[in-house]
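Shown next as C-alpha cells: one chain only, the form predicted alone.
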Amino acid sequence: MNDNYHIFSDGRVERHNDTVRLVTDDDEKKYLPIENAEALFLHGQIDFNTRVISFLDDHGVAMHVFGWNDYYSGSIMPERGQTSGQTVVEQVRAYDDEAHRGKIAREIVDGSIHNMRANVTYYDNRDYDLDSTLDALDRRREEIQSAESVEEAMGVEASARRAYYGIFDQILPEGFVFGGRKYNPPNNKVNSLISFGNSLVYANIVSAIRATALDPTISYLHEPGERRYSLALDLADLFKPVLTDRVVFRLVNRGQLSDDDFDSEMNACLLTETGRETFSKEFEQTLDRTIEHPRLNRKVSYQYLLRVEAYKLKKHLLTGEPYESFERWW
C-alpha cells in the first residue's frame, strides 16, 4: 500500500459504495482505487464530509490538504494504528536531555549536508566546476561535529544550504533564475518549484512518522511549536536534496516546464494546475524508484526510505542503538 493520489480539480470527494469518488465541478466522476492508497493529496478546492473521512480512516489512508500558494495546510490522519506510551516518553526524555537532543540534531544536519554534497558532486562530474562549493560543504560537515548547541547546529545547516543553493544558477537552464531562496510567497519559478516540492516531502514524512508510534510534534533540530509537525521538518531536511531538488533539476533541464506552467501576480510566482500535475507526476515516479538497501538486503522504494528513517529514530530512542541519519549511498 504505497500509492499517492493527487487531486487538482475543484469538486467533491465522497464515498461511493466501497470506494472513493471525485465529482468535479463539471460533474465528471473519477474513482480512486483506495485499497492500494497511502494518501490523498488535495490541491484543488475540494469539499468532503465525515462519511468519506470515516471510510479513509477504516482503510488507513491519510488526506493531505494544500492551500493557496501551494503550501501544505494540514492533514487528516487515520486513527493511529501504532501507539506506544513508552515511545513518547523516550522521545520527550531525549528532547529534554540537552546532550542527547544535540547529538540527534547534529546527526540530522550531517546527513542533510551529505545529501546536498551528493547533488553537487553529480554536477561537478558533468563539466561544472563546483570545487569551491564542495570545499564549503566539507567545512560545514567538520563544523557540525563540534556544534555545542541546537541553535549552532541550525546555523551550520543554514550556511551549508546557502552554499548549496549557490550552484543552482550554474546548473539551471536559461529562463530559470534562482537568485537565492525566497518563500512565503516564492518570488520566481525556481522558488515556486522548491516550495511545492518541499511541501510534498513534508506531507510524505508526516505519513511515514504516522506509521510508527513516534509523536510528530516532538523534534530535535527544529523547535517544537504550535500547529506544526516539527519532527517532519527534521526528517524532511534529509530528503529534500534527493527528492525535491533532483525533481526540479530533471524537469527544467529536460524542458518539461515552460512559462505557461507558472502564474505570477502580486509579487508571487506559483505553479498552475498543469505545472503542479507535471511536478507531482515526476515526484511520484521518483518515490516509486527502488534501490538495493545495504542493510535490509533487498530493494526498497525511495518512499519506503522515509519510513525506514522514522523507524531508525524510534529504535534509537527505545534501545540506544546509534542513530545514523540517511545518507544517499548510490
The other form holds:
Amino acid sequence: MNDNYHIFSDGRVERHNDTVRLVTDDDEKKYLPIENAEALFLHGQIDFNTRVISFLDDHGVAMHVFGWNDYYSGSIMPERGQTSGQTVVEQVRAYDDEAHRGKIAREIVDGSIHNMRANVTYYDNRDYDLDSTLDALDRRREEIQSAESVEEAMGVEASARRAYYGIFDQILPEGFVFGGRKYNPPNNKVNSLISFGNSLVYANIVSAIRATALDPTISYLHEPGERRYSLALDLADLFKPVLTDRVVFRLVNRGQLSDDDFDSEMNACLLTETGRETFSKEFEQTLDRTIEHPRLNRKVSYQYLLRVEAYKLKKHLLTGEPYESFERWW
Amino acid sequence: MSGHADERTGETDPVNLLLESARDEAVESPFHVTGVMMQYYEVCKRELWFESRDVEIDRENPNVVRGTHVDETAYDEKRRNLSIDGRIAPDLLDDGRVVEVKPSSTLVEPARLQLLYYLWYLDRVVGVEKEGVLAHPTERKRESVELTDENEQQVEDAIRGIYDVVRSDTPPPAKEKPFCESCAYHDFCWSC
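Other form of same protein, the form predicted in complex with its partner chain, not the form predicted alone:
Below, the chain from earlier opens the complete complex, with every other chain and molecule after it.
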C-alpha cells in the first residue's frame, strides 16, 4: 500500500522511537504508520526538525507542503531518489528536438481530451444531453493531430478544457455555480474544489516522477520549469478529469459539502479545514481504487497509474518505443 | 559462437578490451562487465540493456526484497565480500572458494555463468585459480563449479554478447517469459 497521510491541524511532526507522531497544538498525540506511506501532506502550520526528516528519508517517505490558500508550496523528498544522467540527457534531447517535443505534447493533449470526454460520456448516459460537448471534444481531438507547434497544442488543450468545463454547471446542483475556471485565487466553491484537487494531483505526480530519474522541470507541453515542476503539470493534465473532477462531482452531488466548508472573503473562496479533510478523504479513496491493468496483468491502484505514466514516458525517452499517454480504458 | 572475433574486423575484441583495461589502470575503457550483467545476459537481454542505462529497479518488489535478504543473511559468518578493482565483487568462503548464493535454483544457469565469470576474471586478471560453489541455502543445496576450457569459451562469448547488447541504441523488444512477473523491471518494461 502506498498511503498518503494528510495533516490539517497545526502542531509538530516528530520522530518518536521508531515512528512518526503528530503533536497538535492542543497536545493531542497521533501516530502515523509510515512503513506503508508514500507521502505526508502538510496542510496546517507544522513544525518539524532534522531528526524527523532523516527518519522519513530512511523510509523513503516524501513530505508535501501546502500553503494557506491550498496551493502546493513545495516538497521535502527522500534523498535516496533515482538519478541517471543518461535519462536527463535523453529528456533534454527530446525537448530540444521540435518535432519530438511536439509529438509528446500532442500525445498528452490527446489523452487529456480522451479523459475529459470519458467524464462527459458518463453524464451523457445519465439523463443529461451533452452531445454538443462530445462533438466539440471530438473536433478538438482531430485538431490536435495537426497542431504544428506546442503553442497550438496548448491552445487546443485550453479550448477543449473550456468546452468540457461548460458541462459543470449542468451537472452540479444549484448552489454550486461554476461559470468557468478561475484561480489565483478561486472565486467560488467549485473553483476552490478544483484548485485543491488539482494541487493534490500535482503533488502525487511529483512523487511519481521522483520514483524515476526523470527531471521534473523538463517538460514538453508546458514550458520547462519556471519555479514549478512543469513535467508534473504535463502529466497532471491527463489525470485531472479522472481524479479531481470525479471527486468534485461525487462530493457535491451527494451533498457532502455545505456552505460551512468554504470560507469566502474578498474575491477568494477557499475550503475550510473540515472541507479539505472531507475532500482529501474522498480523494485518497479514489487513489486507492484499483483497476485491472491490461498490460501489467494485475490490478493496480489509480495512484500507481501515475507511477506507470512516469515509467512510460521514461521508457519512451530511453528506448524510442512509442509513448501512448494515459487514456481511461474503463 | 566461435568466429565472433573475425566478424569484428578492425575492432578490438570486447574480451581483449575488458582484459586490457582491467589489467592496466592506464587503459580507460567504458566497457565493464559486472557479475549481475552476466546473470542478466543469460536471463533477459532487455533487462541487461535497462541495467546498463541506469534504469531504476523497483526496490519494493517482493522478489528483490527476498533476494537481498537471502544474500545478506545466508552463510553470514563464513563468507566475506571481496571487491576487486570496483568491478567485480565475489564472495569468498573460509576455505578460499568463491561462492554465489541464490535464493532458489530456478534460475541456476545465470547464477552459474556469474560464478564462472568471477573465476575467469580472477584467473585472467588477478592471476589466481579458484574453485567455485553454487549455493541455494533455502534448499540446502550446493554444487561445485570449475572453470574448464569449454565454459571459459562460454564466458568469453557472453562478454562479446553483452558488449553488443549494451552498445545498441535500443533494447531488444519485450518478450513474455515465465519469470517476467517476478522481475524488478516488470512494470517499467511492460508499461506502455
